[in-house]
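Read the single chain below, which is given as structure tokens and is the form predicted on its own.
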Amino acid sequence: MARAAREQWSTRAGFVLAAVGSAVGLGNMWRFSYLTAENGGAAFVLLYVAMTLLVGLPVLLAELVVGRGARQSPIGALARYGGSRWRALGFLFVAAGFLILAYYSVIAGWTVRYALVGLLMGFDGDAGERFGQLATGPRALFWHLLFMVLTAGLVMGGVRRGIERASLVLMPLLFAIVVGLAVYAATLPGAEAGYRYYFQPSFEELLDVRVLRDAAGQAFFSLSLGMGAMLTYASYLSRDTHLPAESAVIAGADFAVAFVAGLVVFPMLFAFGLEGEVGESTVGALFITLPHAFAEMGGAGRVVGIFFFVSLVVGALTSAISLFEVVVSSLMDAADFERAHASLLLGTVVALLGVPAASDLDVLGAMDTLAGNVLLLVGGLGLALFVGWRMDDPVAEAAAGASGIRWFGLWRRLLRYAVPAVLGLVLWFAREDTLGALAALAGAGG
């Protein structure tokens, strides 16, 4: 039986919003906030911007070039341009997608639960106890499974009827909510201290290798790089798409949402004197500290909190869709599965892989460390080397639909030299955390 023609995005806006939706998610609001708090505020933000421009953008364009050129999911795309030996890199992308989605959906389940609790009962001043009740165990497992059902259902609808339609509605909604919350946060007494923390860097933190490592990992996590999501979305593009322009739009929108999310989180934390609680837990900034702030604000806090957690749900869903599309598309390409069958099978597998994360916060943290600071960076390093050295004439593919661009030579030199050097350095300094994460996962498995 002949394979059906590959789907395409129906509009440029559909692709851009879907790709931005892949990049914009909990990584911008949950992960960015707690990493900024743990790494010196403005110092981390500056290094994050530097890593996005120097490393993230070149790798993002590389993913789009490989995906559009091959018109296949990661495993097949890399094999087409590099031969069978490069399939391993494609498998790494898929494995990263599996691992991230397995714990990501647990966190996303928390956001759904918080949004519903805020709507039905309001926020509890004892947010720490509330979080302890829902973060692990049967409740966490239920919301994790529910979120995976929703994700699989949307991906099952296909590129145009599922992913694109959802993105056209959800992304404008997310932008509107986050901007509105930032405007409200600016009116709070004491918000100025939050802005100072957010905007005034410490030069000591700028020289800290651990801050550099976290900034590089966040740039890749936030842009959905090193996991094949952008490559897969690009495989549905037409040849006349201006890839450099789309790369800039995606990266710009991704940073904008993360930056504005910081304008929501930090003024609120300092306005209510809760800044000291953030560093106590990697999830504290959003799931413990902010609900406490919303409870302190009274009736207005309930409304603000509901909108805040709705924005988290929206961001989590658009990112989860892209992660799941990587694994579904890979199975469809490799084994000629129908989309519905692939979605059902792989949704079940991911749901089962998420059970340990829904049962133990230490396991969830180890999975996040292994994925965000190791697998994504290894994937990005491999892709930079592949496009920089192995792929025949990637500049020609990048230039299709993008006449007049003169810096493609610089782009390839960055992929050949600068990106591998930076990522290699970051991975070297992340080795202790990597071993610790692997030990935690091995202990949980034992």
Second form
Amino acid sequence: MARAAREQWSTRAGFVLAAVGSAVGLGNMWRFSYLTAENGGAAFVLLYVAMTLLVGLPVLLAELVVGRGARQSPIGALARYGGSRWRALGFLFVAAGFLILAYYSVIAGWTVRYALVGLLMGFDGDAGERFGQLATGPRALFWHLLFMVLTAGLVMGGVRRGIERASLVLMPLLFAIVVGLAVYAATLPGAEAGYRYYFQPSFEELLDVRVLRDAAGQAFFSLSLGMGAMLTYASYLSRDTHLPAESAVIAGADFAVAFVAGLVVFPMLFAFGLEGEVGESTVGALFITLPHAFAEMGGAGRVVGIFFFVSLVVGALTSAISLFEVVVSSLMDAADFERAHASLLLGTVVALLGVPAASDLDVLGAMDTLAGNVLLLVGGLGLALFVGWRMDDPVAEAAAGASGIRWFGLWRRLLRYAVPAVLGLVLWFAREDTLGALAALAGAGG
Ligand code: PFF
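Switching from the form predicted on its own: structure of the form predicted together with ligand PFF?
The next block holds the full complex; its first chain is the one shown before.
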């Protein structure tokens, strides 16, 4: 059977919003705020910005270059430019996709639940206990399954009708909600302490290599790098796209949302005196403290809370779609699956893989550590080496559609030296966490 022509984004804005949709998600709000809280506030934010510029942006451009050039999903794209041995890296990407989807969907399920319950019944003052009841067990499983059905449904619609259209509506909505919430948070008495925490770095933390590692992992997680999501989206691009410009827009928008989310979360935490609770369940911080704050605010809190959780659902959905698309497009390209069948199969497998994450918060946390601090960084390291050293003339490929750009030499040098050095170092220092996370997963599995 002749393969149908590869789909393409219908407009430039369609691609950019879909890529921003992939980048902006639970990572910007849930993960960014729990890591910032855990790592001393402003110091972490600074390192995160540095990592985004030094390693995130170069790897983002590398993914876009490989994807657009090969017009294939990751496994085939890497084989095309590097020979069949590089397929292994593509398989690693797909494996990371499975892992992240499995727990991401559980957290996304919590957000759907909070948004709906907030709408129907308002928020509960005893948010900690509530969270304990719904974070794991049959309820968590139910919301996780519902979220998977939503995601699979949208991906089934295809690149233009499903992904692009959803992003065109949902992304502007999310921006508007988050900015509105930040403005509201600024009006709260006592918000200043939150800003101080968020903006004043402590130098001890700046020198802590663990904070650096978390910052690098967060840069990758937040930009959807190191597992071929951006590569896959770029495979639906035409050759006249200006890739460096798109990279800058994507990274800028992703950072902007994380930054503004911080302007929502920290002033609210401090204004309601909830900063102490953050340390208790890092994974659940956002889901415990904020509903508590919304409950204390009374009627207005309910409205604010609904908007907040709706924006989380939106972000989670457009990100999960991109994770999903990596695997679906791989099944379509490599195994001749039809889109609908690939989506159904993947949705079912991920629904099952999510069961351990929906049953035990420690497993969920371990999966997140393993994915964010290890797999994405290994994937990014592999991709930097690939484009820096293996691919023939990536600069020419990157320059297509981008006349008059002077930074390509620097880009290639970053990929060859700086990115591998930073990621190598960070992975080395993360080795104990890796083993710990693996042990936790193995313990839960058997
Ligand atoms: N970037 C997404 C977020 O910040 O929530 C998460 C993510 C999506 C990670 C896609 C990796 C990925 F491939």
